[in-house]
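For reference, the chain that follows is the form predicted alone, supplied as structure tokens.
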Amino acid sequence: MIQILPVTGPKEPYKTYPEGEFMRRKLAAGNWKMNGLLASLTEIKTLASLPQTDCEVLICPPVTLIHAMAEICQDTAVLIGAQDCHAAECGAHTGDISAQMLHEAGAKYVILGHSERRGDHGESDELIRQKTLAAWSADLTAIVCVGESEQQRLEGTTLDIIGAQLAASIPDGATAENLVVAYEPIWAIGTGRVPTLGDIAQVHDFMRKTLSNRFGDIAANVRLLYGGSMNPGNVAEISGVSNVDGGLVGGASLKAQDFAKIISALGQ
């Protein structure tokens, strides 16, 4: 049975102390998905105007207003990223935007493997890996999303589903630079409903555990996030959980002041 709970300037990801200790920096990611027109500026001058805390806050907004945002954005500690990319640098793909032309109009990050990409265009995790590949080579840092459905949950299946994912969409060569996981249970997308936080925790603990036995000790340092309906009632309990660096946000990220809370609750 699952328990569901009531809704209620760029610098490095991570530091590393002299004893070997490290403490990851906290990403508060805002996906804006389809929505968004040029009105929208207003949202994220009012967030660039901002006091600054010590997390790193990242927009993605849809493509046509990256560039703008870019440039509202250059002088403040705002970065702005993309929702998708293409595997391929150029070519006859009409209507798709590589990594490259993201780069130059000012994308930092890029998210990749969606649970709405997924679903709606039914990527794989191979084609997840190759657009993460292109990533890492027009220097975009990768935000490589995983999840659950509501049926495997229920099957008991979760940890085997997002290991699966884990293992097939993120390429070697992962560094705490180039790479972001971002867990989404997608039965909590946009839906209010939350995962317990001893659930949030056996998964963030297991993806740590996965990513370290792949990649050694460089995984203790790639931030993971929760995506699935955080908001500024319920971060500060989410971002306390172990292995939590951060959040992956939606419908709460549109409004300046809504997302500025969760960045708050992030930055303590």
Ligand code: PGA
Contents of the next structure:
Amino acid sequence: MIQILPVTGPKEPYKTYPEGEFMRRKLAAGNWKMNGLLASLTEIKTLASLPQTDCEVLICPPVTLIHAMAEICQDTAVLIGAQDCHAAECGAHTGDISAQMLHEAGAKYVILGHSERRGDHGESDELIRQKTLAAWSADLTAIVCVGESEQQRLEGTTLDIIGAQLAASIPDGATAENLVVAYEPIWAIGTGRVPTLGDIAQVHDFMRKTLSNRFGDIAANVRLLYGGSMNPGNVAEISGVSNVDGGLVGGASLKAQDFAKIISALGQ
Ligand code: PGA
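Since we've got the form predicted alone here, give me the form predicted together with this ligand too.
So here's everything in the complex, that chain up top.
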């Protein structure tokens, strides 16, 4: 039985209808990566002024912009998130930032285990699991990223890889409020290449089933995002794929004009 929860705020992953039916709200999450200076605040002002849709909107800028963006977006439908956090609460970790610091700066979400962090910084599934726990302690929703390399896809081990990443990167205690999972095939990130709709459906259906086996009914409501070269031209068809509850968007989230089209397609 799927639990029906009331809509309580902008972070609420459900939308409900008068008949008591509900469905997952889609999430348009922008990952700005290492892009954006103060001049980019104009983009966020434009986004914040757009008419609201049914789609939840999140921008994860570099950490230097989180506070300013959160101030701009206060009382608007746009939420601000971060791209990483340390697993510890505080301490001697030069250059690192804790989940609590991000929360205080105004972040509501944090992306964890992006393949660029797994690759550039050697992050393991276990470290991502610990970071997710840190995010939860600071009342941040974790967007845990998983995805196969091109070689793994060619070898036919995609589902094994995704299954292992889900098992080891997500801690016990996941709920639809504290967890979002993003499927991002590494070979599709920033390349303009995307999997077939059938391949996306296969992975997303697999992720739903895997999470349901582990977490039971609550897994039906955990949002599963697709990421990797999503753009205004392909968002509508990807959004229609089974168990795709939104997108994690890099390049096409940097300009408000492009991202607005993605938000509007996901909000349909
Ligand atoms: P892309 O990046 O949309 O530029 O491919 C997505 C991501 O890495 O989150």
